[in-house]
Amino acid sequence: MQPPLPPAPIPPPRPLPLLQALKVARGNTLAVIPQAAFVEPVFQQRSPLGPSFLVSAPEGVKRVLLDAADNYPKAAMQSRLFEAFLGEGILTSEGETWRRHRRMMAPAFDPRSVEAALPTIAATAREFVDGWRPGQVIDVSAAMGELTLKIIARVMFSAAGDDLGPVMERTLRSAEAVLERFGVADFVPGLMQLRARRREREIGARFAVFDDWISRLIAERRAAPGHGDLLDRLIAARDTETGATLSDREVRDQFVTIFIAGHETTAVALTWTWYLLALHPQIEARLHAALDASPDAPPAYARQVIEEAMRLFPPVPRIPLRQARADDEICGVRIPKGALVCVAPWVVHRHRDHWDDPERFDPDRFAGERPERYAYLPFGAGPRVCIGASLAMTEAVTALCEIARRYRLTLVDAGGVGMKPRMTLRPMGRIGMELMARGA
C-alpha cells in the first residue's frame, strides 16, 4: 500500500458557489475544481467573465494548443498581467514577434547548447551539496530554489551569475507579492481595468533595480562578448529569415522569461520529488541502486522519477487561459466566441480516463512506451511548448542524482504539507527535511 498524497486536495463533489469558490481560491485555487472535471472531456464551469471550459482529454487538448491554435490566443487579461512580468518575452509575444523570437532563441536550446551547459549544471550542484552536513535539516523547497537559482544564473551569466542571481530573485518574490492581493474586486467591471493598471505600475517600479542591472550587463557585453553563456548566445542570435538581433529590451525579456523558466519550474519539480521521494521509500532504494549501478551518468529511473513526480505536480498547474476567437466545437461541446478556455495539467494527469490509479507515484509509467502525447503535458505542448524543456529535464536529472548520490532526504513531518498554486506549483511554507548521509 503507498501512502495518500497530502498536499492534493480531495475534489469538491459538485462545483462551489461563486462566493464560496474565491474563498477556497484564495487557499488553493485548484481545491475548487470539481471531481466531474476529472472524468470528463470538457467541463463547463462558471465564470464571473463569462462561459468558461476545462478541456482535458487528449483530443481536445490538442485542438486548443495545436489544430486550432490560431483560435485560442492567450486572454488580454491574463496575457496584461504576464506582460507585467515578462514583457514582451517568448512565453507573452503573439503572431510574427513569437515565431521571430522562437526562431532567434531556438539554437541557444539546441542538443549541443544544453550539453554544453552539463558540466556547470553538475559543477554547481556539488559545490552546493558541499555545504550540507549529515543530520542537518533543510527547508527543501528553499533549498532546491537556492540550487536551481545558481545553477541557471551561472549558465546565462558565467561569473556574473552569483551576483545577479540573487538580485533577480529579490524582485520576482517582490513583484509577486503585488499578486497576492488580487481578489473578489478584480472581477467587478470598471474595478478590473483600474486594478491591473495599478498592479503593472507597481510591478514594473519593483524590476527597476534589476533593469538597470541589466541594462549595464547587456552594455558590457555588448562591447565584450566571449563568455560563452546564453546571455552572449541571445545577444548573438540572429533572426535567419531577415538578418535582425535582438534589442536590449528583447534580451531583457527573454532572459527574465527564461529565468523564470529555468529556475522556478525546476526547484518546484525537485521539491516535489523529495517529496515523493520520501514517503515512497521503496522506489527511492531503487533510485539509490541505479545511481550505484551507473555512477558515470544519470539512470534513466532518475529521469522517470521526475517525469512521475511532474505528472502528480506539474510545475505549471495550468496553461495560460485562452480565449476563443470565433464559435468552435471541442470533443462534440459547443464552445461559444469569447469564452475562456483552460488546459490545466493539474487536471490532464490526473483524469481517469488517461491514467490507472492517478493518485498513484508509479515511475514505470514512464519506462518503455511513452503516455500519449496530449495526455501528459509539463512543459505545454504545439507550437509553444517550453523552448527551454530540454535543459529544464537535464538540470532537474542532474541535480536529484548529484544529491542522491550521497544523500538521502527523509521529511521530518510528515503532515501538514500544503500547495500554493500561483504561476507555479509552489508548497505552502516549510518541507522540512533531515540530511543522512548514504552509506553511513
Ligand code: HEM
Second form
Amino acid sequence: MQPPLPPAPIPPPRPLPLLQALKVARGNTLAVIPQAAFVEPVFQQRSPLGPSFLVSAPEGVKRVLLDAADNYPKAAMQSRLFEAFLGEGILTSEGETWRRHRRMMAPAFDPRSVEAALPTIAATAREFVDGWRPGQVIDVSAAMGELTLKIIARVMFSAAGDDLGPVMERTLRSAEAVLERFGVADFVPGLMQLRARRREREIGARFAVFDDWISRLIAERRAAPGHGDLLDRLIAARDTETGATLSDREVRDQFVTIFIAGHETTAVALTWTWYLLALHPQIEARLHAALDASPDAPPAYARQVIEEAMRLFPPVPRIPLRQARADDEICGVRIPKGALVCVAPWVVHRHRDHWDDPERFDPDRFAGERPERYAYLPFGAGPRVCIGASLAMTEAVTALCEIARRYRLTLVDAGGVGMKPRMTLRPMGRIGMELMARGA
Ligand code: HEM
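Okay, that is the form predicted alone; can I get the form predicted together with ligand HEM now?
Let's see the whole complex now, leading with the same chain.
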C-alpha cells in the first residue's frame, strides 16, 4: 500500500505573481517555489530585492559554497538582522573575524569533543524517556524541542545548563517575536535605520536576564574551570595563529549562536523522523530489527533513517542567503554583481535530476555509496559548512535509538500536519503522537 504523502506543498506550475507570492509566502515560504526550480540547474526568482537566483545543480552549488565561496559572502542584510542578538558570532561574521572564530571554535567540535559529549547525550536522552508513560499522547515537536534543549544546555554548561537552558529558550522565543515584525517597512529608506535601532534596543532588553546569568557563569568558570563542557573549552580556546583568547562578550555571542544554530535544527530533524517512521511501518520495523540486533550501539540503519528524513525535510530548508561580490557565471547563467544567490536543500534534495522518485522515503539511499556530495547538503558545504554537524548527527542518532528501543510513536491525527518554515523547517502546530511500549 502506498503510504500517505508527507505534507510538502505542491509546487505551483508557474511562478506566482509578486503580490500572490508574498501572500502565500506568509503561510509557507517554500510553497512559492515553482515546479521549474525542481528541474532547472539555476532558477531565476522574482524578488522585490533585485536579481535573485536559486542554484540547485551540484556543480553550481559547489561553485557558490566552495570554489568561488569568496565571491559569495552571506548577504549583509540578512546577517545584520541576526546581529541584533547574535552579536558578531561565527554565524554572522565574515572575512578575517569569521576565520578567527572558526579556528578557535573548531577544536570544541572535533571528533574527540563529540565523543566526550556522547555519555551526556545518551544519559540525557535516557532520563528524558524515563519520564514518558505508555499510552501517553505527546506533541512530538514540543517533546523533541525539550529533549534537544536539555542536551545542548548540558553539553554547553554541564549541570548549570538545567537552569540556564530554559532561560535561554524563553529569551530566544521573546527575541524572535521582535524579528517576526520585520517586514516591508524595513526596506523603506529613512525608516530602515530607525527600525533597526529600535529592534536592537528591544532585543537587548529581552536578553538582559540571560546576559546577566551568562556573564556570572563565565566569571565563575574563569576562576574555576574543570567541568569538561563546551563553556570550559571556549573559555580556554586559543587562536593557533595569534595566541589570542575570546573575550567575555565573544564567548557569550558564540553561545547564543551555538544555541540558536544547534537546538531547534536537531529537534526538527528528529520530529520529521518520527513523523516519517509513523507513516512507514515497514521502515519502522526494519529499524526495530536493526536495534534489536545491535543492543549496545546504534545500528547503521538508524543513521540512514535520520539522513533520509533530513533529505525530505532538511532542518535548514534554505542555506543563509549569499550575495555576489562580482559578476559570475553558474552553469551558463550570468549572475550579476549584487545578485542574491540561494542554495536551498529543500529544492536540491527533491530535484528531479539528482534523485529517483524524490518524494519517496527510502533510507536505503544512504546504504553503501554516498549520494553525490553537492546533491545532499543538510549541513551546507564548503568553508562555512555546519561546525556542529557531527555533534548533531551523534545527538540525533543517539536520541532516535534511545527512544525507539523503548517506544513506538504512532500518529494520533495524520491529517493535520503542516509546515511552517522559518530559518528551520518547523512543523505547523502540534503533532500528536501516542507512545506505545515496544513489545507490548
Ligand atoms: C540537524 C542539525 C543541524 C543542521 C541541519 C544544521 C545545518 C546548518 C547549516 C545549513 C548551516 C549553514 C551553512 C552555511 O551557511 O553555508 C549551519 C551552520 C552552523 N551550524 Fe549547524 N546545523 C545543525 C546542528 C548544529 C549544531 C548541533 C550546532 C552546534 C552545537 C551547530 C552550529 C552551527 C554553527 C556555529 C554554524 C555557523 C558556521 C559558520 O558560519 O562557520 N549546528 N548549520
